[in-house]
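To begin, one chain is listed below as structure tokens, in the form predicted on its own.
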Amino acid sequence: MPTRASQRQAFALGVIAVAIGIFVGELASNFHSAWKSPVDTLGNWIISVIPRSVESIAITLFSTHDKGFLVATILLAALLLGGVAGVLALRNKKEVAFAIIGLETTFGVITVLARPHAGITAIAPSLISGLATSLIIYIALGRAKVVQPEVNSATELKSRRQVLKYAGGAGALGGLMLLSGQGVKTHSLNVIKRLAIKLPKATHPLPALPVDPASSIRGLSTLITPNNEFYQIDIAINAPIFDVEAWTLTINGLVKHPITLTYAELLKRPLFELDDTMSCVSNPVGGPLVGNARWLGCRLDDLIREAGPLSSADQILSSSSDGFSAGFPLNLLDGRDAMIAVGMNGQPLPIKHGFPARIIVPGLYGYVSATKWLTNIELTRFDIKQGFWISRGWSQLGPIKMESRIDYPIDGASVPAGKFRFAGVAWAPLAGIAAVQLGIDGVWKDATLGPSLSGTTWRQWWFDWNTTGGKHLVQVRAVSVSGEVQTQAVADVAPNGASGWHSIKVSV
């Protein structure tokens, strides 16, 4: 029998094998954009079929880090299974040790094939890294004979011919290695490509911004998010990146013109800019997942004006590279500036954010609108088609709800006697934000509002306040242009958006 220590160096030989199989197969996943990443395919296979309230549970245990998580759970779980099927191999029970590799392997090409658009050859880098770790398996262990514990060493080696194998699977992983490196090679000079755009400027800018009152005022949220701080909630596990020279976007469905195009084409339509708030649907009251920022895009409008919906259309379906689609009903194309993002404050839009093109619609949220690595237009109907996230429960119709945040101070804060200064944002979508209040022990009074941009933007607030000893109960409300004050009623993010007044306690 195997001694103890040999068992824990074979689990280890197992963990490194599988280690060394994923990490090819990534590599292999760069070298054609046909090829799927094993491990981002089977993390949004995972996203695709959780119950809608595991899924909010992830978002709110782990917010932004809820995919990380994801990651390290799959490649831990892919990691001990290697062990075991190294020491398996070690007790010459081969066959289940392989058998082992063969459904790990198998798993990851059934989920690879299971997404959109996939071909065939889309499996390639799931058949390397389980062909790379059954060969290091093999090589380290495969042929091993096990001897008393007596003996020092707990397998005898077959010199010559083990040596002419550890060539070969040297050779053959170094191959894969050369292949896969000319593939990130590819991947980054598509990332050089998109920093060496240059955006034209909008056919009517906007404005220049005000001076942000957040330079001066402590915890206040800047008057625009900077792009990497802004929220980023998709279920890509890696944002793919694209060869703008290649990409192209295409308007098809129930329309009498389809229409195909480049990402240069869509740079020659009029641009314009656009200063909206965006907010996920996963955001709880006085959560993190808001941002505003100046977008610059071309008119959704004007391109499905163009492709001529028919009659019986009703809904703008759009698609992504990563199996994301987002459906909006098309009579919201009315007039509210609805666009297809190139840039983002100032930039090309960042590939976490969407690059080479996204949807914005103000005043909807993200997943019923904002598809990030846009690659297609569908005109439909709710009956036909729905969007990624309607079929798992949550609402068809996702108009974002007014809402107000404390950003200083934090909950439980403790905060000095005299004079103290509370800052938040507060957002009501297309209306705009007229009023602010802030409700100290159940007293309510009206905050100072910082500039307004538009009605699809957030706009600051600060309150100075003649500080009480003791403790306090702090709650903040909006009221809208429209004159709606902002409901205290509690929502759970499920199934469209939370609701109810922000409120923290702090003490003196």
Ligand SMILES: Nc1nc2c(c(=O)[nH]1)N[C@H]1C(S)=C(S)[C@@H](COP(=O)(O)O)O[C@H]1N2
Second form
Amino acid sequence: MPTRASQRQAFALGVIAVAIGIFVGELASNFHSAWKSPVDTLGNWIISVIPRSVESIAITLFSTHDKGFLVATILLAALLLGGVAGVLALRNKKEVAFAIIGLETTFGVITVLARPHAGITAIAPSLISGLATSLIIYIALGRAKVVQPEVNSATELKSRRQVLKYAGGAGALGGLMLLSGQGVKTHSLNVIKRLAIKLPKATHPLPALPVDPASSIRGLSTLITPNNEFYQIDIAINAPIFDVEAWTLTINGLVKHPITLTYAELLKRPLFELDDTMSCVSNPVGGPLVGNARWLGCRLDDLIREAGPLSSADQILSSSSDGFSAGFPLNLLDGRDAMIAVGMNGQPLPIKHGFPARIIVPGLYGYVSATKWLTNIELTRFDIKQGFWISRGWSQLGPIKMESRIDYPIDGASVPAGKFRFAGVAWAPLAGIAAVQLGIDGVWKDATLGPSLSGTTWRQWWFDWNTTGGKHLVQVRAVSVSGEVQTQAVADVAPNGASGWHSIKVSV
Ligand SMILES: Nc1nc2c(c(=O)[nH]1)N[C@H]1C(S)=C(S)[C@@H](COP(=O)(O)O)O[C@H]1N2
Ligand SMILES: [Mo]
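I've shown you the form predicted on its own. Could you give me the structure of the form predicted together with this ligand?
Below is the entire complex, every chain and molecule, led by the chain shown above.
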């Protein structure tokens, strides 16, 4: 029986072997676009099989860190199994040890193959990862065995075996370095290619942005949300990084003329600018999952018209490589400025916001429309196929609800006596905001409105109040250009978006 100390070492070695194996697998997944990241794939697979109730508990517990938690759990489990395998290998139960690594690898391979459209080559990183782990355990624990007394007999044989092992180890290491070098190279090349892009101008650029009231009003959201502050929501564990020169967008399904477009062809189409506020359906009343940007892109309705939808089609279902898909009714291409966006606030789309291209449909929540890392648009029918979130309990239709938010001050704040300025934003696509009212202890007054960029963007508002001592309830509500007053009825985010008045308490 090996000593406790050597068992501890073997455990650590197993853990390290798996860690290196995972690292190598992840590096390898950058090597070729068809090769899938083992950790991501396992994560996505788990997300796809766990019951919705568990998923929503995880999301409630960890909010947007739920994926981080999932990845951490996967890694921890894999590392622990590695440690166990290390100890077993030391105890001369090599078959069981390698069976554990083999099972881990097979599991990885199966989850890769379970992905829609996965080619057989997609399993390469998982295999490489498993091989690297086994190799390290084999080499390191093979050596550990050599120092055990009972195998100390044939010295000559031992040294020859050692030479072979070192040669094998060096060869493997060299191969890994080559592979990781290649992986890092392709990855960074794609990032550099993005940086080198110069987007064409819109055919009729929008007027320059007005002076932003937020520059002089404390706590107010800026009129345009800077790209690095724009909320990010997606199911991708890592944002995919496409090679713009290889990326294509296909439009197919129930169409007369399927279309394939390259990035260069997309940029050659007439481009227009669109100021549009996008919101996540999961944004609670008063929440942060909403942002306003000046997008640049080509018209979606033109493209769909060129493809020629068959009369049976009733849905535009877009999808991307992270397994996400989003569908909305074809008849919502009713003249609104739906676009395939390539630019966001004067930059090529940031990688985490969908580079090279994404869809933006004014008035629709992201989950039914705003596919990032767009690769395919399929004309289909709602009774055949549905977007990613629909089978997970979210509504098939996702029009953005009218909402308003108090940005400043925050709930529970104590404010100084005298003049105090409340500030926030409100949105009511597609009509636009006509008025925002602030209710202080139930007495409603009109707030001052900031500039209106379009019916589908938010408007900033502010209201000066001469504070009186004590505690106060402050509420906000919006009125749209079409005369609708924001509902007071409280709705949860599921299944189709939160509603109700944002309320805070302040003490003077
Ligand atoms: N490929 C992909 N696109 C996606 C998603 C996703 O998970 N994957 N999530 C959607 C959702 S739910 C929202 S709210 C928006 C968020 O876009 P943003 O991250 O650029 O703010 O993207 C949409 N597009
Ligand atoms: Mo969303």
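Under this definition, the rigid core comprises the largest set of C-alpha atoms superposing within 1.5 Å between the forms. Positions refer to the first chain, counted from 1. Fair warning: this is a prediction, and the values are worked out from it, not measured in the lab.
- Once both forms are fitted on their core, the CA shift for Gln396 between the two forms remains under 2 Å.
- Positional change of Gly291 between the two forms stays under 2 Å at the C-alpha, relative to the superposed core.
- Core-superposed comparison between the two forms: the C-alpha position of Asn345 differs by less than 2 Å.
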